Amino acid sequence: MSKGFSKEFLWGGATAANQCEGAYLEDNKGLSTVDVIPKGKDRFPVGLGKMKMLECDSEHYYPSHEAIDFYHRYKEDIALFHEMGFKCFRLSLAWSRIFPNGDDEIPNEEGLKFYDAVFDECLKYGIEPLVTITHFDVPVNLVKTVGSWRSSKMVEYYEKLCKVIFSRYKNKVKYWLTFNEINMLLHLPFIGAGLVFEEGENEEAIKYQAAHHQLIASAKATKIAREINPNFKIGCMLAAGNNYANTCAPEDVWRSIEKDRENYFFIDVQSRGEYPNYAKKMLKRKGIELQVEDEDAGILKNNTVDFISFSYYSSRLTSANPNINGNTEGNVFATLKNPYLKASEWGWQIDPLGLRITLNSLYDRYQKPLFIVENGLGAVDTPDENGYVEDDYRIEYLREHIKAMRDAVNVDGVELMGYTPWGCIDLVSASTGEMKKRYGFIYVDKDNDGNGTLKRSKKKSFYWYKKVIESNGMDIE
């Protein structure tokens, strides 16, 4: 079956403030957690919260400081998105651009004006902004003063941010996501939630307490949004991809269910409005007693999301046997090598059918509209003298994933709102801090060490994706 998508389907692309904006202290912006995460050998220890780095030094290179300078080039970039035919552009707000310290009395007007200008530019071209409120972004001051999301004070600061942005942009933005890849705080706690650990602390207990605070904040944001504009659509966001069992041994199958639940837990709460029993039992087994307020249960129950958004890059493979190893390189989610799949240059296993499986798993579980807000192939691109890249490998990856998406919609009946491939313009990699790990339809002239003109040029995939959007997903060859 090769039917396309509904005429309302939101084709577009996705970015994040911390990976594209740059201008990291311009116009009164405060220091953000991502601004102190360097490229190089210290990146993972800092991202994991194991190495405390809350200031910048002269010994490291910090890719977010300039990124791809979207802050000064947004008009040019959005014009290119329009040329491709985007109906939707997913972007995030830099919290410290709006509240430089996080706990400021009044917001920074220059930061608010910047996003006004970005949204106006999108709307000029009929592009619907899809805004992530927090995408791996915490003002460093809040890490220093309250310990970031380990503290319930963060919920108040987040509420204040939401009230400001929902009121300010209520006639410009319809679609909102509360937290990017909320489950990532279990895997990269400083990147996901600004958590830094001291020697001897119970890290797991801190992570789940921070998760609770984010879940409450997400529910409160949903409540505030509906009060300010009942037409808002509020979604949550999961780093998705099913865990396959390594063999048909029941122990391996059970292990795959447990691994999936580690991630589903967050969306179970945001979509269903309560902690699932398996999560309550898991926390009890681990001896983790969450600090919970009396009103928390009601807040979660009465403020569930309208839709489920997720990122999908690859599936994962797991075994109950602790001696089986051979984990793939480069991915923050540990996984065994799947002998039936090819892998990217960074060890991410390429599994288009896995996207259809993920879509069905999520839709069966929640019966709410889904939105694929990240998908794509990180690869080394070699441009010619004009900056043109013949990225057939990227086209092939996206084509096969769009076919799987089409099957999920037309054959399986999954309700899908849109598709915004990740890094529609080349940007800094969140995991490695590299520029050479490129996802975009648009090439940006910059290398891993920050050298380059920042000139934008169209790749072969730019023209291919334009054709896909024009045909509403029918012409993907």
Given for the second form:
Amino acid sequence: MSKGFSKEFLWGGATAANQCEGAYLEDNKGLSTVDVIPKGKDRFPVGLGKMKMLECDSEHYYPSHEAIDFYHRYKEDIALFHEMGFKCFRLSLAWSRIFPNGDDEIPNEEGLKFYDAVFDECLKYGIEPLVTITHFDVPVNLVKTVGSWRSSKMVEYYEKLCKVIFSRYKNKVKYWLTFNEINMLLHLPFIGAGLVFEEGENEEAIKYQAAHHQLIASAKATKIAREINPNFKIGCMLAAGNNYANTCAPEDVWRSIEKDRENYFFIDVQSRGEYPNYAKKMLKRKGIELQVEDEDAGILKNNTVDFISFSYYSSRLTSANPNINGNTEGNVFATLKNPYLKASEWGWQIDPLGLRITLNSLYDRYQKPLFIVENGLGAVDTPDENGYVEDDYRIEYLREHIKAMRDAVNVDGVELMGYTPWGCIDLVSASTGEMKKRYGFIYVDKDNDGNGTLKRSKKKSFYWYKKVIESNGMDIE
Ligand code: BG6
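Given the form predicted alone, corresponding form predicted in complex with 6-O-phosphono-beta-D-glucopyranose (BG6):
Complete assembly follows, chain above in first position.
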């Protein structure tokens, strides 16, 4: 049995438009939901959809507006990715760069040209783009006019976006993801789906209705993609991490199964093409009646994804006992503290074996190729005067996760297409809006308040990851 990865294995890194591009209103880009989410104490209530903020004001700082200015520096950044040996670069399109208001008649040519240029730059180096169609962004106009994904109109707008991008980039991009972390909608509904709630609304019903619309949109996108280019590979994307049971009490085990299903629900539909029975029963129990169209069942059934992609940062821990508390901080997926695990400075628990567990669970369940499109350690880096960071802690985290991934492939036989660690260049944190929560191999000189030269410099992990890719995952020391 081979000990390494296949020759085609896609090593690379991942980013998202709103966390790196900046230029938030440049070249006719429209305002997007992520542009109105401030850093600071209001970030969480806005992200939850509890506090309505659909315009920017002068009292808040909005980190997406400049981010790391990838919009103007993509050539330099992609050249650095190439230097590390990237075979793949995951990025997302900003919807409002292409349709500034979401419902425009014609797309914004300047936005389309920008992505042409980015893809050309990748292809020049033989880097395969992996494109997330929407990564936590909705044109703000669609929140104001139709209430975002609570409305079925969104499916039409999304289809229109997909037709435009699939046709335009059909010879440049092969790998597509329809929605980033589709299950995030349940946890941070404004970030995941642009949902803002009014007092007294049934939030759960709205969330599942929005989920239904995204699932239909995802299936329709898959259909359109195959019509435009049968060689496209379409994936779904899950914020993954298995729920462990807090004890071997059967009640705890059962609770962990239920918690896992909250997440699997989305992928069950996208991969198997229908609502699983447990979800139908759950919706019924909660008195939620989804508004569905006659054609929906067929659309879901006939347009399942080619592969399953996911982010993995940590496993989760669950108890059936409501009196047990001690949730970790800073993670939108409420989880108990696992005494066997260390945690990052932001309280995210570190569990490399959990990655092997997740890979096996997903592969056993779906029997489709998997792709790890996010993984990594958010940490505070202290650069020297040249911007060099001795980030052994990051290397250690990634090394252990790569080992686990290697075991899943070589020992367990999981089919894995690639690995794109998150924030391969430092970028804005999605949960906190901070810059100091860094994941990158490349340091970016910018602080939490927006000060800095934006200069890029290579960290120790840059050279380490280059070696990992060169040896196809064999030399990870
Ligand atoms: C995932 C998102 O949830 O985790 C990314 O897809 C995000 O957008 C990443 O940045 C890491 O989370 P954070 O909060 O540390 O940026």
